[in-house]
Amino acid sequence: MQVIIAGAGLSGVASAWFLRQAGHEVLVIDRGEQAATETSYANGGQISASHPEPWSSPAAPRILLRWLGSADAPMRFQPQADPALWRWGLRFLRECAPARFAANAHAIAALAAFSRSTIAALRAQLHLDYEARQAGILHLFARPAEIAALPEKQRLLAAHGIDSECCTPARCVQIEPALSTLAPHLAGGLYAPQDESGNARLFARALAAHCQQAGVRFHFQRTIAAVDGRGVTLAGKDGAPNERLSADAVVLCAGSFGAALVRPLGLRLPVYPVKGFSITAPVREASLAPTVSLTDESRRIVCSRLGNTVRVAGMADIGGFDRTPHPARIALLRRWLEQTFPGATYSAEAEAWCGLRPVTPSNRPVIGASRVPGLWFNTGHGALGFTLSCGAARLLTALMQGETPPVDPRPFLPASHHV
């Protein structure tokens, strides 16, 4: 079978690999000059089976009351006068009731679990070099009430095989020494060993040389104007007229701007973008420095050590296609990270960046055919991308190819979302 992937991030070079090693002939179609140039260039670089729990929680609403109108939000909302913004928003808030928002986080788990696995299992295939860190995930909680939940949160974990430990400040520090100035100011925390860091541009990039010598074709550089079940239309270059190439099916992958591409088609595809920002800091002092992966979630700030340099991530900004790094929210990380770990890094020499996360309203990624003949989906896996990228492509490819699933697909199916 012929298949376009429209995409070249996490997903798309994934997808792109899976459906290859399958037996099928795979084209991926990019705007950027290569892989991972949007989304997937300067995330997180989180592989956080420990965090499966959707934004879209009982406490959301409140939450975002709270924060709303505050500078150094960790979510902020920002009404645009866009159709898709209001009924994703509605959704959003149905989503927060607790049965919808235990079987999502039960939904995510079970994918994240099996993805975390796949990911280990293909860096060790082809050894692939990514500044990957397998010491775990430090979850930090600086409210007693956030530690009182803990209990329920790891039973969750456990009923998907994801180990976790509940830890006092000073087990903590005992994990990651570089917290020792934060300590006095945590109530605890929750560590996941089996969660890993590392590079998400670096591993797509990896992927997609693997993928080009196993035969995938890459056209980067070309804007896809259309799509359907039998092919996509590329825009022309430079004045030459608009391109068709056919195929046998049409994988999305294309994160925020999905939505748009099938709208011509009659589906309205529930994601939309929510701004994430990241700062990429050279170290100074390695001793100072942290190496375990860390989630402040009281900020809803990850931090990742990625060779020599400390990555500090988060916060989401609901509202529109803007992506220009915004100076206070890239201050608000910098001076986070300058206060938790100073000293161990040259922050002021630090890369800003910011992407757009493809989120639904439920964090449940949308995988496996659309209502259109030929047209699939994998898309809309949030804050969780480097996560579930390969898990997603997996179960992508066993749907394609008619085998049975490695995950139950029920929640991830276009149906299930109403596509």
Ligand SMILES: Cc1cc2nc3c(=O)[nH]c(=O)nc-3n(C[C@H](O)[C@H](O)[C@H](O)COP(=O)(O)OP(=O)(O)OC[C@H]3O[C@@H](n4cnc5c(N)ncnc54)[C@H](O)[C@@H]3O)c2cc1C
Contents of the next structure:
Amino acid sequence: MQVIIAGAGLSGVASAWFLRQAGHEVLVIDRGEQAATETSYANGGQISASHPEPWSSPAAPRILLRWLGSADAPMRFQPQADPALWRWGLRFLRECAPARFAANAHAIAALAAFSRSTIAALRAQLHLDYEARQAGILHLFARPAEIAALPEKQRLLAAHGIDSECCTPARCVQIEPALSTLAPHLAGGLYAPQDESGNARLFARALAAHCQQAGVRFHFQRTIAAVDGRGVTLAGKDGAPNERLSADAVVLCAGSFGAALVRPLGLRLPVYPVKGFSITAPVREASLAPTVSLTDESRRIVCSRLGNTVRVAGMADIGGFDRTPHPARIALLRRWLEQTFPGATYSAEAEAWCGLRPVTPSNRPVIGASRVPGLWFNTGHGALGFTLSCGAARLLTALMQGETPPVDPRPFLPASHHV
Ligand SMILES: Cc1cc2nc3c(=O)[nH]c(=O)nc-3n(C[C@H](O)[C@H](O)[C@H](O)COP(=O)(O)OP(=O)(O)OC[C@H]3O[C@@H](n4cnc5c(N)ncnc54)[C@H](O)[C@@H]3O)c2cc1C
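Having gone through the form predicted on its own, I am curious about the other one (the form predicted in complex with the named molecule); can you provide its structure?
Now the complete complex, all chains and molecules, led by this one.
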């Protein structure tokens, strides 16, 4: 089968790899000059099966209200005159019901656990070089109430074979000695030893290179003006007419921009951008810099050691497609880095970035056949696009092949998202 993949971020490249392995002729199209130039460029670097809980949680409405108008808010809602935002927001609130939250968390955990092992197998098979670390992820909590809730979280993780250890502040420092400054402010932690971290951009580009060697074609610096189930229309370059490329199937992996591409087909894809930020600072003193990937749960900030740099990422700003790295949000990340690991990095030299996470109201990605024959989705991976990349791509491939899916596909099928 000839397959066109729209988008060369983590989801598009991983889809290309597994579809090519299944014997298909694959063409990937992206407006960037190479793979991973948008949301997959500088994310938090975590492969975090231990964080399957969606943002649409029973606590989310309270958190949004409590932080309303605060520049320091980990999550902000910025109202826009955009009907898609309001439709998405209402569905987000509906997914906050406890039963919906639990079902979504289980579905994401199942896919994340499968994906994590798929990434590990691929790394070993292809010797992928992406500053990978297999040192686990340590989640940090500041409030005793958060520690009291951990047994329930551990039961969720255990149900999907995701190991975790509840930690005292002293144990947190034993796992990551660079945390000694933060330790007095910690109530405890949760360590997921099988979780991993790495540079998502390098991962996507290394895998794209293997895709090319395996015969996948890439058309870069081409903008897709329209998609349907039989091909794509590329916008003509420099005044040239539009160009039509035909295929037997099209897979939409266009991040936050996919919803607009399928709207003319009568499909309402519930994927909306949620903006996040990162900084990447060179290491100044290695003994003070973390090597274990961390999640500060109270402030919703993640931190990963990537080569000789420390990446700090976080924040969730809901309110449109603006892609400027807001200085106040960047300053917040820089402050966190300086306070948590004093003297560890050249924080003033940190590179600032922001990206638009493609997020569904339930946080479940959309994977499977659309109502338009030939048009498939593998998108909407939200805050877990690195974590879910390879599992989602394998699930998509199995569905396209008509094979037994490796995980229960039902929570991810477009119909379950009312698309
Ligand atoms: C601050 C931040 C931190 C994060 N941290 C983590 C983390 O630690 N772990 C984790 O698992 N996930 C994390 N994520 C989420 C993860 O980065 C995303 O889910 C993932 O990158 C999405 O990949 P994608 O391929 O769907 O989208 P993208 O990477 O955005 O790829 C979509 C591609 O489609 C192309 N495209 C779109 N429209 C068109 C068009 N019309 N024509 C041609 N090309 C088009 C774009 O150029 C782009 O390359 C984080 C995200 C952010 C913002």
